[in-house]
Every structure is written in C-alpha cells, then in structure tokens.
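Just one chain is shown here, as structure tokens, and it is the form predicted on its own.
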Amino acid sequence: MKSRLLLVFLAGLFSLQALAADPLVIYSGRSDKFVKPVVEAFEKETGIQVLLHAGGSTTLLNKLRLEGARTDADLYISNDAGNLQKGSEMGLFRPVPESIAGVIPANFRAPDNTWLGLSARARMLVANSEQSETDFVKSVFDLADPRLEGKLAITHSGNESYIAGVTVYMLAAGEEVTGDWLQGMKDNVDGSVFNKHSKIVNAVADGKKAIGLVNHYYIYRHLDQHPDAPLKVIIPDQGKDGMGVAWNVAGIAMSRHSQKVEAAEKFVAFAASEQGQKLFAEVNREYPTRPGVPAADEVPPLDSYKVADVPMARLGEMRNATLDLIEEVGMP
C-alpha cells in the first residue's frame, strides 16, 4: 500500500515538473499590461508557467490558421468577438467544458463554448467640457451631422473595436442608415483619423478636436492621470427608443491542436474565476463578464445605463457583411 501511494506522489511530483518545464503557450491580441497581472496570479496559485506571444489580434489568429497541427499555442487571447468567431468557424479551437463556461452567461461566448468573453469593453463619447456646439449629441448617428465638420476624432476603420461597433449599428439600425452615417463620418473627418484611442482622447482634452469614439476605459485612464482633463463622457443612445450602447468582449479559447489541455482548462477556469474576472476589472477598467463581480469604481455600473442587444457571437458572423459596407463608404 505505501509503494502504491509513493508512486501516485512521484507520478504527480513529475507530472507537475513536466508543466513547469513546459509552460503554456498563449496566443495573445491584448498588451501584455493587461494580461499580466492574471497570468502572474495563475502561475502563482497552479505552480504552470506561462509562456505569452503577444500580437495584433488578427494577425495571431491568422498565424494560428497557418501553424495548424504544428503550432505552439494551448490558448488564444484576442481583444475582439469578432475574431473569436471567425477562429470557431475555421475549426481552430475546441470547446470549453460546460463546467468552466457555464459561469459566463450565454450571450457573451460562442454557442458551441469553443470561446469565452472574459471583459467588455463600451464605446462611448468624450467631449471637450468646456465647447458648446457638441451639447447635441445624443447618438453615436450624431456623429454624421455636418456641424461637426473637423472636430470630430474616430479611430481608422481597421480597428477591431470600431469594425464590433459597426456591426451592432448595422444590427440595430439597418444597412442603410449605417452606410449613411458612415458617409457622414468620413466627409466630418475628411483623412484625418488616428490609430489609437488614447490620442483620441488626448486631442480631445487638448481642445484640438471636440467629440470622439472610443472605448470607455480609455477615458477613464485619461482621467485618472489628468483628473482635472476638461473631458466629459456622453453615454450615447439611451432614449426610450434608443438601441443602447455597443459592446465588445475581450476572450480566450482553447488551440484544438493543444497537447496540453488539462492546463490550458485550468487557465480558462482561473480567467472566468471571480479572482480573474476581479483582476480583468481592476487593470483593465473593463467590465467582468461574469455575473457578480463589480466593474472599477470609476466606471459606470453596469446597470446604470442601456446595452445594445446583439450577442457577441454576432459580431463574427456579420464581420465579412460590416467591412464590405465600410470598404463601400471608402471609409479611411
């Protein structure tokens, strides 16, 4: 009896060692900034190392596709629904057990559980406090009206962000109104647009542009360095018959070529955990997707405003439709 059970403990003593020597391969779309702090945790509560290759979200899902049988990832992390998707209907991933993904609720994952959402992120308006003549907006279709002719800052249409947004407004609104509003963008912004949020927000402090389209958390990071930024947020399309505010989800999946699933399971789990969604929420500004763990105190609760209604797996299987229409407006 006692040489079966030192053979149980050296079999789990080596199996442990071998996931040390191993580590975990992650895929990673999103800045290391925001990762870290959830992989650090994981590696100290499991004893898994992690390894993290870090990327654009599209270019490590493309790369993945290619690698086939032969890549290294156990995981993939990308900052977009959309991209999840797309990896589900190429096959690329496999499925999550009901066990871990049942946590997360059902319109925040894929409907095969090949993908979690893990933090969301809203796109939402910042103003300049201190200029009048964006006092009318109230909708991101706003953001079309001629009076805004050179004050308006939106990022280039390449950003997997503003594609997502794209496509819950061609969802609530229809195509046509869509493309209208897109025309209406491009001849607001005539060329000039930018690559990141944060600069957004930051020509918008600046007083060099008056409105702009990005997501929350940029916001309130700005905020948070330069409290007394003349920013203020709008919070666009909460009337009665208002479609509500875009989401977009952060997520993970499983490589369906992975040798080491157990492990990779076991980051899955620790990233919908309330301990990973309470890290997710603390870095990152973002909202947990799980149920019950609060979001930063600095943004907006949750309940405080309205959610466009379009489950995020949506976001995948309308991409192709949202970038032929924005290649359509020959937005820039």
Second form
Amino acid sequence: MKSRLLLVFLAGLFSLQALAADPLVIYSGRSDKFVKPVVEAFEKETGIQVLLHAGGSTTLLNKLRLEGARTDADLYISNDAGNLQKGSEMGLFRPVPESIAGVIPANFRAPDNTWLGLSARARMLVANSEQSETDFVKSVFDLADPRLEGKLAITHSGNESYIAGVTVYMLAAGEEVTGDWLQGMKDNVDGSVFNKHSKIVNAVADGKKAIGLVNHYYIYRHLDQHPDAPLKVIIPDQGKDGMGVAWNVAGIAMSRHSQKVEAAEKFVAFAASEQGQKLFAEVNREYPTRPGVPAADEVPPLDSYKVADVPMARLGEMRNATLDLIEEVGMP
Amino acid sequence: MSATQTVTLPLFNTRLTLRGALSLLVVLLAAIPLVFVIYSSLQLDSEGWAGLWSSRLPGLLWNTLSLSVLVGVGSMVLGVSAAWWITRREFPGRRLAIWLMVLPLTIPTYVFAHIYTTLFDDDGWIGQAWQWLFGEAVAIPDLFNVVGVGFILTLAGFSYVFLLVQDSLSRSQQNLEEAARIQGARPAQVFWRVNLPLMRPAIAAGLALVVLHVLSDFGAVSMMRYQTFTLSIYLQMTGRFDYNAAAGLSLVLVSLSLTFLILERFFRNRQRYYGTAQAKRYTARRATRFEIVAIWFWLGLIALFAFVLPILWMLIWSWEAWMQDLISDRFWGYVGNSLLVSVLAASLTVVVALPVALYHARERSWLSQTYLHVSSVGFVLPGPVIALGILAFVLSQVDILYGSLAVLVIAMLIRFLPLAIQAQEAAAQQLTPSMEEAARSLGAGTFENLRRIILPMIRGGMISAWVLVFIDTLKELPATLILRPTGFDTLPVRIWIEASEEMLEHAAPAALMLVIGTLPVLWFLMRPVKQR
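Provide the structure of the form predicted in complex with its partner chain, given the form predicted on its own shown above.
What follows is the whole complex; the chain from before opens it.
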C-alpha cells in the first residue's frame, strides 16, 4: 500500500508538467508587475492562457540557449536590447512576420525582425534643484568634471542600463572619449557607487548628492510619491551638436523552437498593437516604441528632445567591447 | 590499524563492498557538475587560461581568501563563545539563548545583505542611530567592501559553528575534566588541554561548513558586488555567455576548496575519541549574577544583529504589505512549492548520504577519502554552475526528466549532499566499532546491524542532516532560478524578483515565511538537546 502510494506520488511529480493545461509560455526578464497588465488583457481578448516564467534577462537567455529544442518557452521578454540582440546572434529566435513587426520603427527592432522593442527608457540626469553647482552640466560627459567630485551619484557598472548607456556613448563619441569619461567619473565617485537607481534619486532629493545618472522613470516614480521633492530633470546632450539622449528598449522575441507559433505571433501582435503598447509602457512610465502611442503624461514627450542615433541592435553587438572598456578603467 | 590494512580490506569483505558500491553510485551522481566543469574547461585553450591567470585570478584569489578568513574567524569567535557559555552555565533564558543563536540560519544571505544595506542607509535604522550617536562628521560605515560582506556572512553563518560545538560540548564527559583537575590542572589549562582538543573536530566541521558557504555564496556577494570567484564565474557565464572561462574559474575554485577540505580532514583525523554510554555528562554550573549580565550582554548583542533587527524589519514591512493587500493567493502557492521541494530534497539527501558517511566513518582509506571529497563538489561549486552542469547532463542523457520537479530535487541533492554526509559521519564516528562487532558476533547481518544498531545510534546525526538540508534547500536561489519547472516559483525566487525590481519591501513577506517555515524543523532539531 505504502509503496503504491509512493509510486503514484512519484508519477505525479514527473507529470506535473504534463498535467497542467498547455499555456503559452513566456520567459520574462521583466518584472511580473509590468508584464501582467498586457498578459491579462491578451488572455481576455484571445482566450489563450499565458504562463509567465520570471527571472533575470540574462539568466533566462542562458537557459534558452542551453535548452535548445527542449525548451518550453514560446516567447522571451527582456528589459535590455543587448540581451535580445545577443539571443538573435545565437540563433535562438524566430523572425516575426513583417506584417506584425512593421509597426515598430526599424531602429527599435532587429534588422531581421528576430526581436521587437516594445518600450524605451531614456538615460537622464537628475539634479537637486536647490543646488546651483550643477548648472553647468549640459552633457553626460560633464559628469567627469572635477567640480563634481564627491557630488556625483551613479550605479555600479554591472547594471544593464548603465552598460547599455556606455555602449551608446561609445558609439556616438568614440572609445577614447568614453574611456576618459569613465575615468573622470570614477575619480568623482571615489569608489562609492549606488546599487540601486532608486537610491540615487533619493540621495539627490535629500541633497546628499548633487546630480545622478538614471533611467528617466525612476525620477518620475519618486516624484509620484514625493511631489514636492526638490528634483530637476536635465535632458542631456541636446542642441545642434549634442549626440542626444541614450535610449534602451525592452522587447520581445519568439523562441525558435516554439510549438505554438500562431499563438506566439498573436501575442507579439497584441503587444505591438496600440492597446498593448499603451499597457506595456505606461505602467512603468516608459515610451511606447510604436509611433503615435503617447507616453505617460508626466514624462517629457518624445518629440521634445533629441535621441542618440544608435540602432538598438548595436547594443548587443558592442556589449563585450563595452564590458572590456569598463573593466579596463576598473569602474566599481 | 595501519594504512595498508584499510586499503586491502574492502576487496575481501562483502559487508564493505556493499557500502562501497552504494557509495560509488552516490559519488558518481554527485560528480556530474564536476565532469561538466572539467569538460568545459578543456575547451579553454592555453591563451584563454593565460588571459584568466593574468587579469583576474590574483584579485579574485585575494578577495575570496580574505573574505573566507574574516568570516571563519568571526564565526569561530561568535559560535564558540556562545556555545561555551550556553553549555557551561545555567542561567535564566538559556533555552531562548539557544534558539536565538540558531535562528539566523533561517535567513538567507541575500536577505541579510538586502536588509543591512537598507539599515545602513542614511535613512535606515542603523544609519540614523549612527548619526545620532556620532553626528554628521563620522561617515556611516560603508558595507560594500570585504568587512561589510564579511560582517553579513558571519551573521549568516556562525550558527553552524555554534550548533556543532554546542552539541559536542553538551556531550563531552565530565570525567576527563575531573581527571585533569585531580592532576592539578588550572581551569585555563583544562580548557586548552582537555576541552579545546575535544572541541576541535566540531570547530573544524563548523568552520568547514562556514567557509564552504562563503566560497559558494552567490546571494550576498552579488547583491553587494563583492568580486569573489562565485560572482565572477556567474558574470562571466551570464554576462558574456562564456561558459568555458566560467568553467576554468570554477575549476580553480574547486581546487581551492578541496585543498581546504583536505587540510581540514588532515587536522581532524589525527585524533579520535570514542564516547561510552555510561560516562557522566557534564552538568552546567549555576551562573553568578555578574556572569548572567555578561552572558546576556554578549549573547544579546549577537542576537540583536543576527536575528532581532532583520526579523523586525521583515515584520514591519510584511505588515505594510498585508495592509496594502499586496499578499495574493499566489503567495501561498510559493510557500507550498518551497516546502515541497525542501521536504523532498532533505528526505532523499539523508538516505543517499548514508552509505558514503558510513563508508567513510568505518573505512579510512584513500578511496573513502576520495569519495568524501568528490561528493563535496556540490557544496563548493557555485549554484549556477551546478545548475548548468545538471541541465546539460539531463538534456543529453535523461531528456524525459527535463522540466520536472525531479531535476530540481536532484540538483538540491547534489548541492547539499555534503551537509548530510558531514552530519551523519560525525555521528557515526562516535559510535565505537566494537558495538557493531559485538552485534555481528551475535549473528546480526548487514541490514539488521544497520537497523538495530547503527540507525538508532546515529539518529541524532540523521535528524541534524535532514534539518540542515531542509533549511539550505528552502533558502536556495541560484540553482532554483535555472532549474525550476516552468512557472514554478519558490519563496527565494520571489524575493529575488521583487528585489531586482528595486521594491525591497515587497520581498519582506516571503523572507518572513522562510523563517516561519523553518521553525517547526528547528524545533525538531533542538528537542533532543532539551531531553538530554
């Protein structure tokens, strides 16, 4: 009797997978909270069940790569264009038909449509509005100015957004300028960097630091909770000669080995639709990549500033070079 | 018994070959990740090795070793002092003190890192207290360095030393000390010449556990960006998709750890003591009033940092989450998943570890030593590397299992096998071989001997093994992240997801559930102490 029970139990374990309904599986490197609204709306509209498997973008990409044909994943979502392009280079994805991908501008998707950017974040500067010592800052490269010694707040160099930003600057201004810039910032922070973007905004709001380099939505997230915080947003590198603001996109790709291509395509199409775009970007105050879909009210409108002219796919291609440069300088 | 005898014996004795054969099977299973690492690092050409050697290894070696030494010393000071007072003095609240010294085990290192980086912030409790005490002039200590990481890992690990030393002290027998006193030894001499040598195996085993945890820690070092081997391997693997360089680094880490283990064994093996059932146990002396104050000051200080502050933080933020209705039904699903994996892994691991533990406790040969060391691999390799090794093995050999819970349980088994072996072997070592011999002379066969003599006598060791594996599985993060079935989230996975979104506070309920989920099994572990 006992052993029969045990057998039944073991069989149950092995078939745990098989018993479950057969949902569309998304490996998601983006927080559940930000993906859920889209998923729920999609389930409601199509009746297709979706299973979110959350994790780190890079960890999940590694998993996808190792699993090969055995993978459960039908779709992959990442917060970083670098990862998406990497996956594309490793042949993990299946191209999205042009009829679906076409609504997204070409510089926000892979050249071969193996991934689509869905929402964009901008690297912006946040300064304390009660301190005038940062008034001279017009470009991210000014952050290396010795006048900011001890006043600068940046994240550690393992942060995905940070790495992507450095890649953009490297492509726009060259390796040498970027290397010197990193060195200058390294001197300015003197080994003390932040492990969270949200803490940078806190520190600037409290006046502990004068200026910080962050993704735009962290500033607006803080202002949402503390409307009176003395914060000033500086949109860097504008004007005729400015390289523009560095962008990075979160995006989606279809797994090459998906058995549910049709359903997966439906999801991508939904995420790229006006409704899906709004849901995907708005909850995190990001910019929808599809033209004509407005961003959240409080963020600076897309047409009000200049964005660095770097195709997002380059973020993946240049990633190792960026890592090498960061390591060479020894950024903390 | 001379060395040559022990080597030749297994070949002729059937009783030994059964143990040996079972052990071999277990060891082969445990070696899967090692094979993966060796295989992958063979793909690394000499240029790749040279690159690793020149650019990173010296720094990584220094970082990893200095952290290990710091945490080892810290854990020894905290663990041994606490265990000594608690076993040697009778004072009010002694039971509570034992609990307080063990409870930190229930908090994962990444949660410690989380909480302490928050508490040491300008607006954190400790940051505020610091500024109130010292003013703005003295900067709040920065935790993002070897001392900070060492502080956190010591708090998270000293309980292992405490548990083992306390167990050994409470079982140590009064007659040896009395004999020394009668011979005219002063208390200090008794400590150095009788107590300390007796405690040495326990201290060594505890330190080994602590240092191995440090070497393979992923949670705290990744959260604090302190570059140890484990973190560097992880970054190499995930950031650059360079498995070969990661494997090369892993191989260096494994060699480092094995060297450490062999040294530890070497020092431990030089002495052996067997206890007898009749000897009088030590009875704790009633503490004087001054001693009570001193003891509680010291233990209270340890408990404050290692448990009270973290648990308060968790309680407060869990309450907030509860009030804001952030705890959904799915949360209880995560709790269930965590418990399921932990119970399965602990039960399986204890059974699987038994042959290796017994084999080594009885047969001191190069073979049993090798088994022991190979089976330690799970503990010294970083979790992500083990996960990848198992993933590669399962996909290529037993495809059918892939994606099932079984793979995750096997991974936990391989990771925490050494814990179970250590605990059971320590118990088996104190069992005199003469008892088994007596049983055999009375006609008891292998299994009867096992059932009626060995298992009852090492029950305590088995329970400790079960509890240790349960706790570590409950806290396990990196391998679970990679190997869990699709959509199967455990509490650590949720903590990690919430934390990586910079919503630290949302992680509090899950962290609190980890502590609560461990309480019943800890109670089980602590019960025998009370009954002694």
